[in-house]
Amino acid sequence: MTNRNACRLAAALFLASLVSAWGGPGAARAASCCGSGSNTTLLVPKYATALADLSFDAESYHGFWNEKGRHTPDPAGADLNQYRLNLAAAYRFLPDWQFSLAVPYVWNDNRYSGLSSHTSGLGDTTVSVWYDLTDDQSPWRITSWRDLTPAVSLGVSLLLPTGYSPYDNVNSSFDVTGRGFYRLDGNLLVEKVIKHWDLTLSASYGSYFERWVNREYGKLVEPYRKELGDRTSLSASLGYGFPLGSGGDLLTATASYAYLAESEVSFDGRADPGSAFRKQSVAGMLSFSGADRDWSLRAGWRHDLRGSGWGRNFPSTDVLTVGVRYVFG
């Protein structure tokens, strides 16, 4: 390991010592426990223990925004898709602690320049770890400024490469299910729920472990050190539950703004000047829960703004999600 991964190691347990400190005898008590929530985080509910959750991305691509942030269509012909099942579960350990994992199947269906390429394989997993810091005081009634404190949620993540990427043995990008390297992310998720209405903001802060690379696309290489660069993610969603007749079935619809960026990858080093990218989406996703909110279902759909400087060296796409999620009591 060396010196950066020790201090990014230490960073993580420093993190996690932190929240444990913040959940003392006098801390309140986390997370919304009974509001119409957007279910699409990974979170288990205060009330229950834990959730098992199957999703269905089918994730198409319509060109790419090069260096300057000018975005060009992909040529006449060409067909890219990825297609990814989704298997998640997660689990209320502690009364203010839980842990999840998030592990996806990839099939790559391309069709570039004439040439057809159909793969598959595990993509890259995903472990964490959140802790509850505050709950939602008052998700019914408003009286007084303590009833607007939100949930707030503190996490720790880390991207495991168990995909195929540019550095196994595959023949190109299209057979590309992993990125190949180690990431930890610090995550922050704050909820409101008032009546009805639920918002929710959240941002992440990851950084890849540096690794030596021999191979790329198959073939050997002198050995040489990569790092891809750090990467931030935030979003914003709004959403609204409506009932649905007098049983207490509802029907949630949430819509979101993303932004997402990684800085340079660097090499033995010395950073790349033009590989960093960004780009921003919005989405829109209905769900229904029955009146005892332990089945749910979902559906939505996430679009990147494709117009000239909403997002640099990055590809253009929209995802449609199917969803069904357990809350077991």
Contents of the next structure:
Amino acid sequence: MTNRNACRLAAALFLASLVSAWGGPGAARAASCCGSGSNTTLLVPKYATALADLSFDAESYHGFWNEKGRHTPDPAGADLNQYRLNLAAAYRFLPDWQFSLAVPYVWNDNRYSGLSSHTSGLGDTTVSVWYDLTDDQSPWRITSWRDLTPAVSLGVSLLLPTGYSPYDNVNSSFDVTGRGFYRLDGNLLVEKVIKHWDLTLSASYGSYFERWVNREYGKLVEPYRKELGDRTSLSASLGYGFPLGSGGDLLTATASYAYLAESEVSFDGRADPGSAFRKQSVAGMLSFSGADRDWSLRAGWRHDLRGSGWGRNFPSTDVLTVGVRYVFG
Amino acid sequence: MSLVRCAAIVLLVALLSGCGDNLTPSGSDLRPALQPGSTGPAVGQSAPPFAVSDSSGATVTLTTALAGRKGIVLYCTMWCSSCEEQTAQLQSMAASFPEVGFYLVDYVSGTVTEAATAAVANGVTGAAVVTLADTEHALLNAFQGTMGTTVLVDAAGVVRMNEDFRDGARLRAMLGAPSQP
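Could you present the same protein in the form predicted in complex with the partner chain, rather than the form predicted on its own shown above?
Now the complete complex, all chains and molecules, led by this one.
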């Protein structure tokens, strides 16, 4: 194990120890607050203790950006799709600390004019710990600088390679449901609610752990070491809540922009200059929550900006999402 | 312990116990010893014979591909982003190694015409790199190929390399090695 990997593993173990040490049954419950959380983040609202979330993604592929950023369509007759059922839960074990787990189950459904493939399997699992650095009091009227304080949350996530990767005993690239690498992410979420408006900014930076590879798509090969490039993701979203009637039901519409990039893959410590990728996307989502704010439903669409220059070395997709969430008070 | 936390731990343990290959990757060399003189896709075996159409409709066999050459490179493409980047590297290599035949194995197009159209759309033109329309998946199955699989066969018809393209460095080194094609 390299020093870099040892350092990252130590950090992950330290976080795990934090969870076990501070997640005792006597943990105090959070005080009531107004933060409802954005439409898309898996965070327990300040007033609640836990949440359970079930969502379904239908992702369709529409060409790719090449290494120079030129967008190219898929071959004629191609119909490439991936479906994911995501099970997730989050638990607030201290007033300012929470833990979450997200597990996807993946169906790959790919058809070309000369080949078709339908496979499925568990995807990669994400385990996260979040700390609420500051709370948003969500005032209805701004009367002081303090009222402008946003909710700031810091998180660390560990991606576990529980899916089928290219390094498993699979037959082809169509069988893959995970990437096969551990990744440790540092996450920052800033959210501010003023009246009906909700502005959310998020950023995360992740580093993959280098690993041994001795098999590629089921074929045994001479062992070598591989590491995926560091991952950066940024997003900004703006939501507006429309009260429905006088009973307290709320319909929230959110528009967002996201940027995702990964740097170069390396083989035995040697970087592959053609492997870095990036892409930009926009999304819209509608969510409905009743007056009690325990159940909520959502539906959204994410669209990669397909023009040349909006991405590089990566497929462009559209994702339709529907989800249901229950928040435990 | 709350029900939620208990369920999370049980789920995590179940996941960790069911996914050993990626959770604990091995650097052991598991490649089996080969039967001398056998035919197959593995390094050191005689390459399986094949006959497929190229994108112009002409039949290419192992024998005709190797005729008068030091070897051939077969690269499996599904016309994806990494395929295009790696194809560009192959085109560059083809210019540096004119005595080696370079072939793209299109295993996703259903007809020769579609393979030809996909090749042009992805910038594969000219004679340096030839697209093979593997509509029956003969090459794909013979060499256990998938996206990015790169096979090097020497003049004697022996498989010298059969693995993912990765960054192309290994293929470049093998093409340039004095004892190789």
